[in-house]
Each structure stands twice: as C-alpha cells, then as structure tokens.
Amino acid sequence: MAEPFIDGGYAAFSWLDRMTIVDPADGSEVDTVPSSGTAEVDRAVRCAYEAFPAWRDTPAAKRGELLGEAAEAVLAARAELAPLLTSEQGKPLREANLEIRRFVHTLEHYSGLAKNIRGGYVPDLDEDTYGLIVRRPLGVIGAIVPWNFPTTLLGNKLGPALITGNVVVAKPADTTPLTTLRIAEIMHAAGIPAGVFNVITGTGEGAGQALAEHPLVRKIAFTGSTPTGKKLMAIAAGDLKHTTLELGGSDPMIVCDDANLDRAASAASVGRFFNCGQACLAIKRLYVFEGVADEFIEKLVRKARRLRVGPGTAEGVMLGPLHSPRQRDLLEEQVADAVDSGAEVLHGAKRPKGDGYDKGSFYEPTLLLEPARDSRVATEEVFGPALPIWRVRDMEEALALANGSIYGLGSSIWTSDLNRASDAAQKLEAGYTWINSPQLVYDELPFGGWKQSGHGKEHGIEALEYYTETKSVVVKRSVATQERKATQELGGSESVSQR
C-alpha cells in the first residue's frame, strides 16, 4: 500500500479511506493510496514551510548540484519507473520511458541554470546612493499535476521551483500518484533534503482544494482543464497567491499546398495519437488546403491504419488505452456528435474488438472529415485519439478558423514558403507555434497558453521569474563613512607636506 511522502519519508494515514489505483488496460488493481484531506495537507505544507529557510539559504550552485544528482538517480531507476507509470496511466512502455527521460532532462536543464539567477544594479539613484534589485524565492509551492503526463508535468514545476530556493508540496492526480511517490523517495535518497519535496495523495476536491486554500502556500502551479484552472484562480485570489496555469488546448495544424506532405502527415499522426491523444498540447483541428487535401488525407489514413492498439506492456503497441472508462465515454459522445453533424468517418470511430480489449478503455485512432464547424470536436477540447479534418481555400480562411477558438495553446504550420509561415505565425493566437516541425516542447523556450489556455510560463529561463519575487533595495553610503574618508584624505595631505 502506497503512502504520501512527507518530510523525507512515507507517512501512514491509517484513519483515512483509501483510493484504488487501477490499470487502464484491464481494470485490475495496482495499489491503493490514502484520500487525504485538510489535516493531512496541512501536515505536508507545514513540513515544507519548516524546511524552506534552510533550502532558501543553500547557495544556488549547491541547489543545482543536488538537483542534478537527484535527476541522475531518477534516470538510473527508469527500468523500475517506466513499468510503474504504464501500470497506472496506461501509455505504452516506450512512451513511459520517454516520459521519465523527459522529466530527467527538465531537472538537468534547471540544474544547469542554477548560476543564472540574476538580480540587478542601478547606479546613481541620488547622491552617494545606488539601488539593488534582489530576486528571492516565494516559499511553499503547491504543484497540482494531472494524469496524462504525471512525471513530465511534475518536472515542469519541480525544476524551476527547487532551483530558485522554493519548497514543493505536489498533489498528483488521484489516479496516477504512484510514480510521483517513488520519484520523491529516489530524489530524497539522492540528497534533496527532507521537507523540500513532498507528495500528498487525494482527490482534487479534497487534497487539491485544501492545498490551494492553505495560507502558507504562496503559489499554485497547475496543469489541467480550463474549468478547474478558473476555480483555482478564484481560490488564489483570496490570498493573492501567485499562479501558473497551463490549461486546455485545441491546437490547429495548417497544411499548405506547398508543404512536404509525407512529413506533415507523420507529424499529424504523432501529434494527434501520441499518448492516445490525451495531451493538452496535441493537434486537435486539422486544416488542409484544397489542392492537396485528397493526397494528404490518403497518407494520414494509411498511417492511422498501421497504429496498433493494445495494452501498454504489449510489444509493438502504439496506442494504449484511454485512461478511464469516463474518458472514453466522453470521447464517444464527441465523435457521435461529429458524425451526426455530417462528418465522414475515414477511420476508426469505434472500440476495437477481440481478446484483450474487453476489460480496458480502448478506442481506435479516428479520423473525421468535415464535421460541422460548430460541432463539439471543433469547439471543445478533445482528449483522445480523434482528429477532425477540414478543407480550406487559403491561408486567410485557415487562420480565421484556427483562431476561432477559446483556446490558444499550440499551433503548427506546414509550408515551404517561410515568408508565408512567418506571417501566419505572427497571426496565430497561440503561445507556441511550430513551422515544419513536430510538436516538441523545448526546455530552452518559454511555454504557456493564450486566451483560456492559461497564463504564466513554464520552461525556459523565463519560468524562474514565476517562482520568485523581486525586491528593491536602496543603499546610501553613510555620513560616517564619508567623514572618515575625508579625514583620511586630509591626514594623507598633511603627511605629504611634512615630508
């Protein structure tokens, strides 16, 4: 039975109800964890709060060294962590290994930035007066992480938070806490001090809300749905907490008539069906110029047909199950609405049949041609392996449709005309745009959404700003110092004259 990780060890809350963690591939029980509430969250937060002064005062270079060593320890344990991640989340082992590596890469990136935390100096504010701009950590960070990428999205918060001197209480999704708990134990054993990184388990309504409301928590770092992000923003307003909210997305992909269609089709397939389509940053609306639409669609359908669906532990599987029956039910409702609106099913739109599929939340990769432009797949976030496709006349129509969404997370353009691409990239209302590139997020670049896709930045050196506060310090040289300097100068002149 797994337990929360608090103050450097596992904390048994024997009086609490326990939540069952199930394998999405077959519904079998993987483990159980406590459903923590206000009292348990308070214990975790106060342990972090007590650990904060010592971690804050640890030299930044030393914090970077410890974070780097912790990252190495996690990487060394990937053969243990990847199967654990697959068992609780459902993704194929290949993707689980990539996710652990991605988590490690993010920690290493921020470890390397430890010596780049900068303040500022302003000379000559007044006579004998200068100013300093000091950057200081916030304190206790509440990191609330969803189930689709439990470790990647944890790393996005943990790296910049720890390197800037903050302490963290993480609340993973109630269905995927196990890998996070084990990572916390590994990082502590590798040298991260007790209380600096804690993990509490529970539901969003219980542990998540208690963490967000706790008066000692100075920042909420959240990835998840837009409705939940709005609730957390309202909670944060009560204490004027800092927030970083990475929320929903409905990313458009535009394929122009001069694009490399083979590369674009591969990018569309990976961008939509990776992690069984369960990603905020995934291609969810595809707009193809009429002149190349038939050829492009044929290439994409061939790719979808080759994707093997099955349990994440099975060899050669490219699409694991959806994370839960509820998630599959929602996807089926959205696909049915698209078909009712006039969409042509090019592939999929059903559950796979046969042995091994009946107990899991499996769904075939689905391509839908020309659903109504006000259908649910066009206006909602689709969190599963279904991709709507529309033909468009030109870039003007593509941009109008791409921007006609409440979301503005990612976007992509495929064309051989970089002038056209650069112009479109300026006009796309999204925080990230890829040109002739698969949708990979780089730690070197800031990442964050526009409109109802959130606010604040993760990744890049810019993320450090969201985990610190600036303080202005005015320094005036003392009168006593000036008088002593004048006396010394006078004495020096007299000694010279005497000689």
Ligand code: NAD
Contents of the next structure:
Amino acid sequence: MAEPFIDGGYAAFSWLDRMTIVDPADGSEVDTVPSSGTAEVDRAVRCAYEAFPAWRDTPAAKRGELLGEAAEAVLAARAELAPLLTSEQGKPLREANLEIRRFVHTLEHYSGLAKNIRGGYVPDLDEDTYGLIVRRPLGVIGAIVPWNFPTTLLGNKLGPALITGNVVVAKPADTTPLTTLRIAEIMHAAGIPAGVFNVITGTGEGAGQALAEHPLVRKIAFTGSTPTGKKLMAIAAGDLKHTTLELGGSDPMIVCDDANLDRAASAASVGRFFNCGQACLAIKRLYVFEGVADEFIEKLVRKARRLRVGPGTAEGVMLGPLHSPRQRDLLEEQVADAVDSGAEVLHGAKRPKGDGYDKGSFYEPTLLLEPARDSRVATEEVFGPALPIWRVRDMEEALALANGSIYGLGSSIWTSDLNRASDAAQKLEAGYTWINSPQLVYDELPFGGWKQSGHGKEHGIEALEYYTETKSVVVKRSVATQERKATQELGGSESVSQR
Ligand code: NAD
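Can you give me the structure for the form predicted together with the ligand, which would complement the form predicted on its own we have just seen?
Up next: the whole complex, starting with the chain shown before.
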C-alpha cells in the first residue's frame, strides 16, 4: 500500500477511501493509494509552507548541489523505477527507462543553473541612488501532473521550482502516483530537506482542486488537458495565483515535395506512435505535398506494419497498451468518425487479436487517408496511435490547414529548402517548430504552447522567471549626503522633485 509523501515521510491517512492503481497491460492491481481530500492537502501544503523559509535562505549553490545529488540518486534507482512506471502507465520498458533519464537530465540542467539566478543593477537612479532588481521565490507551488509522462512532466516543474528556492506539493494523476511517490522518497534520502518536495494522492476534482484552491499555494504549475487548464485558470483568478498551463495539442507535420522522405517517414512514425500516441507533442495531423504523397505514404505504412504491439514488459514491443479503456473508447470513436467521413484505412483501425490482448487496452497503429477536413481527428486532439493524413497542393494550403486549429503546441516541416522552411516556421502558430528534425524537446529551449495549448514556459533558463518574482530595491548610498541635502532644502533650496 503506497501513501502520500509529506514532510520527509509517508503519511498514513487510514480513514480515507483507497484508489486502485491498475496495470494497463492486463487490468491487474498494482497497488492502492488514498484518495486525499481538503484536510490532507492542507496538511501537505502547511508542511511545505513551514519548510519554505529555510529552503529559500539556503544558498543557491547549495540548493544546486542537493538537487544534483538527488538527480544522481534517482538515476541510480532507475532499474527499480522504470518497471514501476511501466506497471502503472503501460509504456514499454525502454521508453520508461528513457523517461526516468529525461527526468534526471532536467534536474541536472536546473542544478547547473543554480549559480546563474540573477537580478539587475541600475547605477544612477538619482543623485547618490542606485536600484537593484532582485529575484525572489514565490513560496508553495502546486504541481499537477497527468498520466502520460508522470515523471518527465514532474521534473519540468520540480527543477525550476526547487532551484529558485520554492517548495512543492505535487499531485500526480489518479492512475500514476507510484513512481512519483518513490522518487520523492529517494530525493529526500539523497538530501532534499523534509517538506521541500511533498506528494499528495487523489482525484483531480478532490485533491487536485483542493491544492489549486489552497490559499497558501502561490502558483499552480499544471500539465494536462485544455478543459482542466481552463478550470484551473478560473480557480487561480480567485486569488490571482501565478499559473503555467501546459495543455493539449494537435501538432501538424508538413512534408514538402523536396523532403528527405525516408527521414520524414521515420520522424512521423516515431512522432505519432511513441508512448502509444499519448504525447502532447505527438504528430497528430500530417499534410503531404501531392507530388510525393504516394511514395511517402507507402514508406509510412511499411513502418507502421513493423511496429510490434504488446505489454510494455515484453521484449521488442514498440507500442504498449493505451493507458485505460476510456482512452481506447475515445480513440475508437474518433477513428469511426474519420472512417464515416470518408477516410481510407491504410493500416490498423482495430484492436489486435490473440493471446493476452483481450486483457489490456491495445490498439493497432493506425493510418487514415483523407478524413473530412472537419472530422473529429482534424479538429480534436487525438490521444492515441492514429494519424490522419491529407494531401495538399502547396505550402500556402498546408499552412492554412496547420494553423486552422484551436491548438498551438508544436509543429514540424520537412523540406530541403531552408529558406522555405524558415519562412514557414515564422508563420506556424505554435510554441515549437522542428525543421527536418524529429520532435525532440531540449532542456535548453523554452517550451510552451500558444492559443489553447496553454501559456507560460517550461525548460530553458526562461522557466526560472515563471517561479520567481522580481522586487525593485532603491538604495541611497550615503546617509551623510542625504543629511546635507535636507539641510540645504530647509535653507530654502528647491524642493525635492516627486518621482
Ligand atoms: P487531465 O486534465 O484530465 O488531468 C491532468 C491532471 O489534472 C491529473 O493529475 C488530474 O487528476 C488533475 N485534474 C483533473 N481535474 C482537475 C480539477 N478539476 N482540478 C485540479 N486538478 C484536476 O489530463 P489527462 O487526460 O490526464 O492528460 C492528458 C492531457 O494532457 C492531454 O490533453 C495532453 O495533450 C496534455 N498534456 C500536455 C502537455 C504539455 O506540455 N502541453 C504534456 C503532456 C500532456
């Protein structure tokens, strides 16, 4: 039985109902966690609040050192953490290992920035007066995370929050709290002080909402769906809390007639089917120029056929199960709508048959050609392994379709003409554009959506700004100078100007 991690230890809330964590590959029970409510969330937030002054006042270099050591300890435990992540999330072990490494890299990145948290100095504000711009942490951060990348998305918040002197109460998704709880324990054992990083378990409407509403929480750092993001923004408005909202996406990929088709097909296959298509940054709409469409599609179909579907623990599996029956039901509705609208099924569009498949939410990698341009796969986020493909005449048509979405998270262009690519990159309405590159996210570059994909940035040195406030400090250099001036004024000299 797993328990919330609060103030450096597991808290036994024996009076609470328990939620069952299920293995998506076969529906078996992995563990249970308590469904926390307002009182338990309050306890976690108050512990964090009490830990805040000491952590804030710890020298930044020391915070960096502790974060670096905590990252190392998590890396050392990856042989234990990756299978745990697979058991609760469903992803293949290889991807779970990669995810733990990404979490560690992000913490290391922010650990390395510890000595670069800077302010400003303005020398001549007035006679004998200078100004300082100092950065201060916000306090308690409520970090709410979804189930698709439970640790990567936690790391994106934990790294910049802790290095700038904030304390964190994290609320993982209802269905994937186990790896996060164990990581909190490991990081604490490696030196992160009690109360600095706490994890509460529970539902979104219960624990998540209580955390967002708590008056001592100064910022809601959220990754999840656009509808939940809107709710949290409304809650934040009540107390004017800070927010970063990393929300849904429907990333377009444009393949031009002069693209390297082999590389583009590989990028489309990985970009759509990684994590069984359950990635905010997955390629969710593909626009290919007419002249190369047949050749490109043939290559992509060949790649989809080779992808092995199965439990995440099995050797050589590329596509695990979808995270839950609910996710598969939704995907099946969207695919059926695409087919009804006239799409040709190039591959998949069905559940795999055979031993073991009936127990988990498995689905074949699916390619759909020319669904209606107003069908659900064109307008909604498709959070599973199905890729709609449309032929386009030229870049103008591709850009109009790519930008014709409520989302603006990522986008990619494949062409050997870099002038054409840079021109299109300027016009694509998205927070990230990859040119001839797979959709990989780098710690060094700010990441965040436009339009209904959210606001605020994670990653990069830029993320530090989202976890701090600036304070302007005005300093008069010498008291003697002020006294001389005051005497002059009493003697009838001109009055001090009001600024
Ligand atoms: P979700 O919004 O349902 O849940 C996300 C988290 O919010 C969970 O921890 C959940 O318990 C909590 N939550 C739900 N309702 C809440 C409420 N009323 N108050 C407070 N917390 C609440 O999202 P999901 O279905 O779990 O995740 C998939 C979505 O996340 C997709 O839309 C995906 O694109 C998006 N996502 C975005 C990014 C990004 O960086 N932009 C990354 C990954 C996933």
